[in-house]
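Next up: just one chain, as structure tokens, the form predicted alone.
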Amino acid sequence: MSFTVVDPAPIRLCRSQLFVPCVRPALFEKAANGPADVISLDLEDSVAPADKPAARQNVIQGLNDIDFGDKTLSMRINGLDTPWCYRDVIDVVEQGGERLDIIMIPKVGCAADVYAIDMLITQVENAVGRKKPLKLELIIESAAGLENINEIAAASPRLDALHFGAADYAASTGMRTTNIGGPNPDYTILTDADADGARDIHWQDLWHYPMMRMVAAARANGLRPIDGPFGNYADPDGFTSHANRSAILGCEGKWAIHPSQVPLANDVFTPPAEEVKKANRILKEMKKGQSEGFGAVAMDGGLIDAASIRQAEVIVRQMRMIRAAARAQKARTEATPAKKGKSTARKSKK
């Protein structure tokens, strides 16, 4: 390991991050009672300009009135280039109590963007005496954001996670695609002809480069890399394929823009049972080996060592959190009446 040690972000379970439009406050309680690990109250893309003030009030009332249990609660504010951003921060931090965990900044283009929101949060927290410091998560979704990603990922001690937003990134770079994640039939390579003249077409991942840069920058700075949306929520197979690719690249979770995507993400980002079993065996065998003075031991015809311990500990710790979340979800479901009353959060004016 490097002599320079980076402190990792606090441990969280973030297999699925469900976005809830804040113009529909009745969905807050449904999300709170659902299986998503993280709930993102969205003030940005899912809210029309005329509804921004009312949506912000919905967030404030929801934070004060609704029991979100142990779920991580995030809020996506409007961009720094809009007239709503500063009020999103000031009003919610001043009036929303202590329940909010993270503020998500969209379209981050440089480290100064992070500094600006950090400064604003710090001033409001100090003014109201907030006891739990808010964390920040950032969406990398522009050419500038990707170009400046290393400075962005080190911009504040509040940082918790980096996310990749495919749609805005595609628009920013002029990509010829309207897909929100997923493949494109024109982004392929053609093999050389075989003896009979036949050629095969292989689809390529047009998001691979920005995703890998985002993952590397996040991990280098102790942050969680999270994959963004898959737009076609009527395609569960496509979502699962996209999520599997994200998991292999190192992401810890994925957005859900529809409740049907939450269990798919939870399944993909839950370690397979065989991997959990193997991780527990590694810890057991290494503990035994170390007690006998060995730094590495043989298991199943291969060598395991200190690096194996670190890998195994990650899996075992994650499974503990997943099981705890499942127990909490079951208890909450059993305690929730079959027919709920209307949410007390204020409805948006139409």
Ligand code: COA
Given for the second form:
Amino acid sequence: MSFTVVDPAPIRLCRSQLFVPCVRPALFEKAANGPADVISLDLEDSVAPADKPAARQNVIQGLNDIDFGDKTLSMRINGLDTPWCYRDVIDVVEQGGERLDIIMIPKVGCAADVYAIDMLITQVENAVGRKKPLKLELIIESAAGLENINEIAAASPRLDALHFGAADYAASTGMRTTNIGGPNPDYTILTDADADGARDIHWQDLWHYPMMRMVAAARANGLRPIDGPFGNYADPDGFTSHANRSAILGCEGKWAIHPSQVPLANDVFTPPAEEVKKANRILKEMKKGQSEGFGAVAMDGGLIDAASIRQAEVIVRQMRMIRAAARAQKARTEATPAKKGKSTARKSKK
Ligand code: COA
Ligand code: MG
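So that was the form predicted alone. Now I'd like the form predicted together with ligand COA, please.
Next comes the full complex, and the chain you just saw is listed first.
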């Protein structure tokens, strides 16, 4: 292990990150009552230019009025090259109270972009006496963003996560894609002919390279890597296939651009039952081994040691959080009809 120790961002659930356009505030409560781990209040691309100020006001009102429970709450601001960016930060941090957890910066191109927003947030937080410092998550979705990713990923102590945004990345690099985050039938390998002269076509993953770089840069800086959108929400199998690849590469979660994608992401990014069982056994065997004076012990014909404990502890803690989130959501769902159709998500007014 390197002498430079990088602490990972504190564990939190982020299997599914549901985007909600802030021009549709009626969706805020629906998202709050649903099973998404993270809600992303979107001021950027799902809001038309003329609606930006109204959308911002909806966020402020939603943050003050709606009980989002234990969910992580993120807000995607407009990019630094737009006229709305500064006011998104200032108005919401000044007037939105303490509930917001994270600000998401889109189209980050260099470390100075992060520095600029960090400075702005810091000034407003200090001015209003905010107690809980906001975190930052960044979308890598341009050629510049990918090329400068190592400096970007180390640009602020507020950083919590990196995301890969397929659509804008494709636009920035001139990739030919047919759907957001999906495959392209022309990105293939033609196998050599077999003895009968037959050749197979294998589809390839055109997102593999930027995803790998994003995952490595995130982890090298203690940040969580998260996969972005899969546009065709009428294709659950396509979503699941893509999410599985992201999970295997190391991502902790994926965006949902429609509520139907949330349970799919939750499923994929929940540790498999076998892994959870094994994690519990590792902790038990290691405890036993350590009480007998061994730092490494054998289990199922393999070696387990201190690194295995760290991995196992993450899985066990994650499962505890997943069960707590499921219980909280069940309680909200059950409480809703008891109030005769009135939402349980509205905060009581003093
Ligand atoms: N959050 C919470 N609830 C949502 C939702 C969202 N993002 N999108 C839809 N719903 C609700 C609908 O209100 C509807 O609820 P109901 O059954 O109580 O009537 C239900 O889920 C089914 O919705 P549906 O009719 O299939 O979708 P729609 O036509 O209302 O909206 C989209 C489809 C894609 C426009 C919408 O899901 C959306 O805006 N998604 C986010 C887009 C976004 O933020 N993009 C930027 C990031 S890439
Ligand atoms: Mg984008």
